[in-house]
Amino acid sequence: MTRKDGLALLALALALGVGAPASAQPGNADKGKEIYDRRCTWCHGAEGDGGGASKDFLNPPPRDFTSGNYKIKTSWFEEMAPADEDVFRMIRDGMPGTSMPGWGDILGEQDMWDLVAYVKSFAGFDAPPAKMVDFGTQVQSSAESIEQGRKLFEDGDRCVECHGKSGKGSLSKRLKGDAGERTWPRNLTKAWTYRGSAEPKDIFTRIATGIAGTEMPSFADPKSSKKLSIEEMWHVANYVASLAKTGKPVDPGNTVIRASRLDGALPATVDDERWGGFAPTTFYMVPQIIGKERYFLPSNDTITVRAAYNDEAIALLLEWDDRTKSMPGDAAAEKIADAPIAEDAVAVQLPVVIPGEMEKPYFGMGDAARPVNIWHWKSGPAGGTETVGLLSSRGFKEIEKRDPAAVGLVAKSAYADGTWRVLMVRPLATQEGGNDIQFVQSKFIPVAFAAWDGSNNSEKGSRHTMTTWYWLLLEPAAGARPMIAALLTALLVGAGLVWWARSAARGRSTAS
């Protein structure tokens, strides 16, 4: 690239606004309490407390401004004021996997900077602070590098204590932020979940800092005795880059799990090496919102789910994190868990009678007119074994509770570095035709799910989260005809390129 095509580059990405962070512009705060007002206050409540009408309803709460502590901030992890910058980039941008929205596409930039002006001023923070956060020089990302970092980030469990092994977030103690409310450790493979962005520099503030108002510490404090040099920092935040990179997002426009036909036995454990074998589709996970008792506070976000079938059965593989193994009765479960702890579960929806069109059951448990089977596996208490249930639904108020085994329907699990993944597994047919659904190949199956986190507010009956209806699709065996009428296919086509270039060399010789 030369010189000349490098300025041009520059040039259009200043145009466009990219390349560089908003540079603070002096903000108005009378103005910035007039938009405050008319956007901010259903959350963070008239005097900034975070006491707004939708409170209880967030998890996790609105930031509470009066006590002056800000996340995702770069100035030193002992001030208190954040820089004028990171709160304009909370506001233009948003925070995900939270309930703070971008206001980027609605607010002008000159109103974002009067915003961060009343913001601040509820904590009483009118002058910039006096230092930042110091990155030294950083050091690029090399496996060498990543393999430094895990040693760090393992080392005396340092991060392992609240992040697990894993990154998963499986913590071996019970967290809480300063106002008390119950607080859960990153998982560290969710990209799309951190709040400050998943890029290293962005994870080197925030070892750097720490978290304000979370248990989450600096380890830049040179009174730790875990504390980090700049450069080891930037190991670890290189290494839990690439953990970021290990998670399964979700896809939008992938809304089909297709079983894979297997001419031989199914797999029969979770731990079975063709699963990885097999295409898995992830789903978003929301709250119970829809009936009684409705839930607002989830953990659980995402799952992921495998199939496959052979003439006899089918098999589903479900996979999703969760950052404590639910026990009743298990003494180090229920130290870290909400009281009462309940047990972890999972459960998959499917229509009794496969839609001819796109009508489908109520996500619901189904309605009058159509009903729905439920698989239902539960984790079990400390000392007891797994179950699995069977239920048929015609709606929140009539469920019938049935036998599993009547009917085939078996369930193993395991769970590990913060992950269950439960096998499930059915005949494809059953004697009960008229009361279970039976999968035939080559049609669009409606399917759900919801999960239980047993030590999160204590998440059981209809407090857990939840899909909306998605699809299962028996995949046909890979056979000849397939291949037949592509060749047809090929062959037509170019049988027509043929005839239509004579023909066009034809018209030119008569033109001639």
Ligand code: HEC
Contents of the next structure:
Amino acid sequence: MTRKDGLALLALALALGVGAPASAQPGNADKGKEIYDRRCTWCHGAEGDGGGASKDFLNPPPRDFTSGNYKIKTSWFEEMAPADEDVFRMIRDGMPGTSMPGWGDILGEQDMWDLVAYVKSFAGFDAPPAKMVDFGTQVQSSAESIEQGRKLFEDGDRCVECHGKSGKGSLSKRLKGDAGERTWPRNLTKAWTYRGSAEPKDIFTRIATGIAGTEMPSFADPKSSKKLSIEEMWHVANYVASLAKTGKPVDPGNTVIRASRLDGALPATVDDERWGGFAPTTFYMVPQIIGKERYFLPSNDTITVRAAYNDEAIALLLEWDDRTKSMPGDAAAEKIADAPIAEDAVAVQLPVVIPGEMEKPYFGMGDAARPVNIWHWKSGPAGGTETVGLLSSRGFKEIEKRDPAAVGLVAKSAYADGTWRVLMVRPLATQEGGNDIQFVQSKFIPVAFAAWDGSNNSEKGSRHTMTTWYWLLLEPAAGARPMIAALLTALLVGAGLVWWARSAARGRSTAS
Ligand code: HEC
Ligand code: HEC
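Now the other one: the form predicted in complex with this ligand, given that the block above is the form predicted on its own.
Up next: the whole complex, starting with the chain shown before.
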């Protein structure tokens, strides 16, 4: 496996890893340097300035230790220096949602304390911080505390200014890191992207100290007009912890989108109440690195899909969090985008011919023998209209644009509070049988997704995030007996998954 593949898998494999607190042991910086030079320079650079070979491929970039900025620390907001335990914890557990791996399975305890001593020396930190965060008395979570926290979160746009009312980071202004790089606020509904953890105590600490090197300020700072008391910070922490539970996490065991069979009409809008009754399936999206012009700096990370069908047509509801509604020509949107803004977009990839058991077309837009259909929705410019495109593709070089109306493909969307929802509907069968997938019941149909955030690095063309192949299954009407073949395939899918999980785990250890 190449290093990049390893990294992509690693990014996938990084889940919530919250370990027990550690008590500091003296570290030997000279020994730490030996380990650092072997394990850490590739990202953090030999000089500790974040200038490693991989720096242009990582978002967020590897930390520049000479800056003295530590994001996940328990020292008082006026103290630059982190506690040794803070640095140890990040080295041991890694930083979820970033490429910073956890080293707890690979390195011994003492190795990690030695690394702490060496890493801190880049900023000349030689004494422990003089003052730590004051936790007062923890307010346990309750409905009342969460409600008070919500009010404080929204009051005067205290947190809403950056994290949006929904907490998804649908922001109203463009944010920068200390080094001038564009940064995104955390999507607080996604517990698996918290660098610290989504436990109230960790969240309290971030609110009290802020996040060094970013625009996330301290709310314990008496100079802040938005300062909070200790008790208030606990309420906000309890509220944020409740938001963290609302994200749609990926269940790696669930690789099949089960389309429900309806007798009557299909939902005609994204808001149709019936969508709530159809099982959602959520997948990770990773940056596109297989085709020409590889892409490394994504901002979207998951997509959730629901499906339903009737005698005539199939409807897919795609839902993904995107902090920005990117409409070229919209002044407010253009101000937040970091580079020329592009349209937000999403695409569904399906094989033209449903293959036999476990066979899939070449992943990158099909191949000569096994073409794919791509349904490509785009948000449209400000004041314009959304569009849906239909492509038939036999690999990256042989892409034919077709008329979606001719096959009855339609799409409708809505954007609210940091989430896009796009509905795509197509008849089960089309006139041009040889060029289009003909949907049938009870077969495992390979399906893959891609998404573009037009406010992030002008994502368009091959710069996008995507899933690998998953499966779409048009389930027979309730009560119909499942077919033996479908059951067998499900077993095979399960076996494939175990294999995938194993190689992902191996990727995680070889990427070191
Ligand atoms: C594959 C790239 C990669 C490797 C290898 C790597 N890091 Fe990191 N590291 C990162 C990134 C990226 C960040 C910044 C994450 C962020 O800003 O959210 C980071 C951040 C950190 C931080 C800052 C913690 C904080 O609270 O802000 C420490 C400490 C750290 N790394 C130590 C190490 C050590 C020690 C090693 C080697 C044993 C190492 N890293 C190897 C990518 C890497
Ligand atoms: C001026 C913008 C801004 C404001 C205001 C702001 N934040 Fe943040 N917040 C950020 C940014 C940016 C990040 C991501 C920092 C990074 O790059 O790691 C963040 C990250 C976080 C995290 C993630 C911690 C982790 O472990 O990953 C939490 C929790 C959080 N903010 C809570 C809050 C709360 C609660 C408030 C209000 C009391 C608030 N923020 C106000 C910008 C802001």
